[in-house]
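This document starts with one chain, in the form predicted on its own, laid out as structure tokens.
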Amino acid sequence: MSINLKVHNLTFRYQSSPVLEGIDVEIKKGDFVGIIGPNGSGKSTLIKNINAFLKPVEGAVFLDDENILKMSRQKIARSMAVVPQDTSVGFNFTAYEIVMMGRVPHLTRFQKEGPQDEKIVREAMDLTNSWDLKDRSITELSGGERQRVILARAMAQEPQIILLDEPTAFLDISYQTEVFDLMRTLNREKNMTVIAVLHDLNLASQYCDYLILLKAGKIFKIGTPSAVMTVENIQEVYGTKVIISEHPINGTPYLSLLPKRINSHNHAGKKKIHIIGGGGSANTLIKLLYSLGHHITLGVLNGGDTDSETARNLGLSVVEELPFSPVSEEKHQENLGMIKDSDLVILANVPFGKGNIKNLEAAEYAVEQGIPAVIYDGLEITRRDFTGGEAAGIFHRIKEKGAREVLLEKELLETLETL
């Protein structure tokens, strides 16, 4: 049997507190499917609608066409296990007897377990690494060993669907990797849908095919990794900068947390500075600046350029041409816009060809105007010329029309604090 499932509109209120609104998702059978948003979103109670432990005030859970609360909760529990995020129990068990807790849906009343639900208890047991616990006390067990019994228990369930509540809670390193990747191979090779809350974000990306960002109780963006996991959604939900890179093996966002600027809270002595930049040559620029709470903007960098995905990473302003593209008038037009509205530009260590020789001529206006201009790191500019001398003249002129020359971090800040 191929068990869908579906949460239509979904309302849930404790009193007169909303929780969740409007929640509406479906979810196929074999899905990888990861909730993820920050404390009090509402990721947990959304797993508790979905297994019938709540009762919405409006909407409705669907397995395939049936409504949830319809079912009895062993017909729920054939198809449906949870492994919730508080293990703890209040009875003297062993870890076997809570594992075999597990075949209680598929016994009738009055029914004793047999040498079959031994043969799945055990199976369940050996995937957990927790048949060495089978005879000691629930209660004496760490939270981790705790959590690998319960999760142990939830495969004796034979579920079509597993929900998984913060799983990995109270395990290290090796044993989140453990348990993340058997229930991969679960997915994978059972065709187990498998549905986890989750805080951390990498691990959300790197297992899941799909991901739910929920925020203040509501579905903010529903999609792929890539989809969900970007610089302005983590932003606007969490509150925090981060830059999301490609994880180095198989290419999922990996997120990186940045720490507070310096001073940022602090408007103060805080520029608005331009980058010219390019090819990775303002890439130690972008970081310095911006951790120093300064307002960074960049242009025109082509896409995919390091400077340009170092800077969106940073949520930073940037005029982008296609990759691989010559500066176009219209982004030349949009980089002096950019310009005028700055308190200083910064001309980096750039090769210069025909393809950006507008930017040189960026800067060239950029002193015409009167706006303070610095050279930062000059590499000898008829050492990255291509121009045939076009650029040479244009880098002179820019010197000569009052560009600060500045070979060192300290030079730049010392510079920074005279305007």
The other form holds:
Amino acid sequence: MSINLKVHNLTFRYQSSPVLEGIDVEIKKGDFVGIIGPNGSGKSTLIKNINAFLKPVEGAVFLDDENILKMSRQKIARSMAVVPQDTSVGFNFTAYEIVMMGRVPHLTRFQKEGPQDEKIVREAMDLTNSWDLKDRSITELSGGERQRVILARAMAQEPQIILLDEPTAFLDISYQTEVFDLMRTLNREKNMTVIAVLHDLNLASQYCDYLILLKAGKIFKIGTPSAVMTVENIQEVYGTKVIISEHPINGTPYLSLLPKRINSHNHAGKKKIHIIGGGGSANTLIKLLYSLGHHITLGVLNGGDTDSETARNLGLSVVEELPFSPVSEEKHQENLGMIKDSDLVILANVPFGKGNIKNLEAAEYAVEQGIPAVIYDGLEITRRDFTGGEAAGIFHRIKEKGAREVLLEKELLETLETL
Ligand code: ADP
Ligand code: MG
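Would you generate the structure of this protein in the form predicted in complex with adenosine-5'-diphosphate, following the form predicted on its own above?
Next comes the full complex, this chain leading.
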């Protein structure tokens, strides 16, 4: 059986102003979808609308083209199970009884649960590591234990679709990955659709096929983790600067938070710095100056260059040429445009060949325009000149025209203070 879920033009409000507006999304059988967004963006409300717990004021939710509001509770519960954000249970049931409740949608009105149901309950409790808790009262369990029991109840429901609302908020990290590994197994082996609200963006990126990013009740972006978890999108929606790199094992986008000072809105002393680098020569410079909160641009770098990767992870503007191609006139001009707009140009310790000699000309252009320029080197120019002397010639002119040569970080920072 294949059950596709469609949310069509859904608008919802609790009181006057809409909490969800014009939500349109189709989720196919077997998808593993994450819903992300800041607190109050409407994630839980969306889950509750999908589950027919709340009724939209406009639009609708369809399960295989059937409006869920026309379906019985029981029928919905045979297709969809929910692990809500708040799992507190007001009544005094044992964990076993709670999980057995997951079987109710599959029983006819006067039918009692049988050995098959008991088997399913046992399996569900084993899967979620909650069998040991079976005789305990749900009211006396810790948040994490209760979560596992509620998860087992959802499993016992044998749903086509499972909706999870921040299921791991109470759990310690090893159990977080256990829950999501379990979801992934059920997703792959039973083709169960998983729709999870995730607080932790790195978990979202690691497990989900695609992400729905909500901002103030609207879909800001839908797409693969790489398309959604960009520095720009996170800045726009969460209002904070982050670093996006790659997860060391599976290559999914990995988000790191930055110290507050980089995020501070106090721009006093923050400069526009253009760095001419390449091949990793600017790597430490980029990180140093970025961490001090300066606005950094780079150019011209080849696509795939390590400096270019570093810059991209930080969401910086880079003038980029195709991999292994010489700097074209067009990119050179773009580079000059950025230089014209800077407070300081830094020429890093780059080897120069025919392909990137235009970058040296760009540095010369900076000094000619009276833009402060610093040569941050280490290795003598003659040893990194692969142009037969042309690069060294330009390099010396740059020095003659007033670029300051510095060797140490400290000197560079002192220069910055004089600007
Ligand atoms: P999220 O799960 O993304 O944190 P919610 O869906 O819980 O966001 O809430 C979205 C908005 O709706 C918030 O502004 C919240 O204050 C409001 N809200 C949530 N539940 C209720 C409610 N029962 N009554 C009124 N407003 C609510
Ligand atoms: Mg919520």
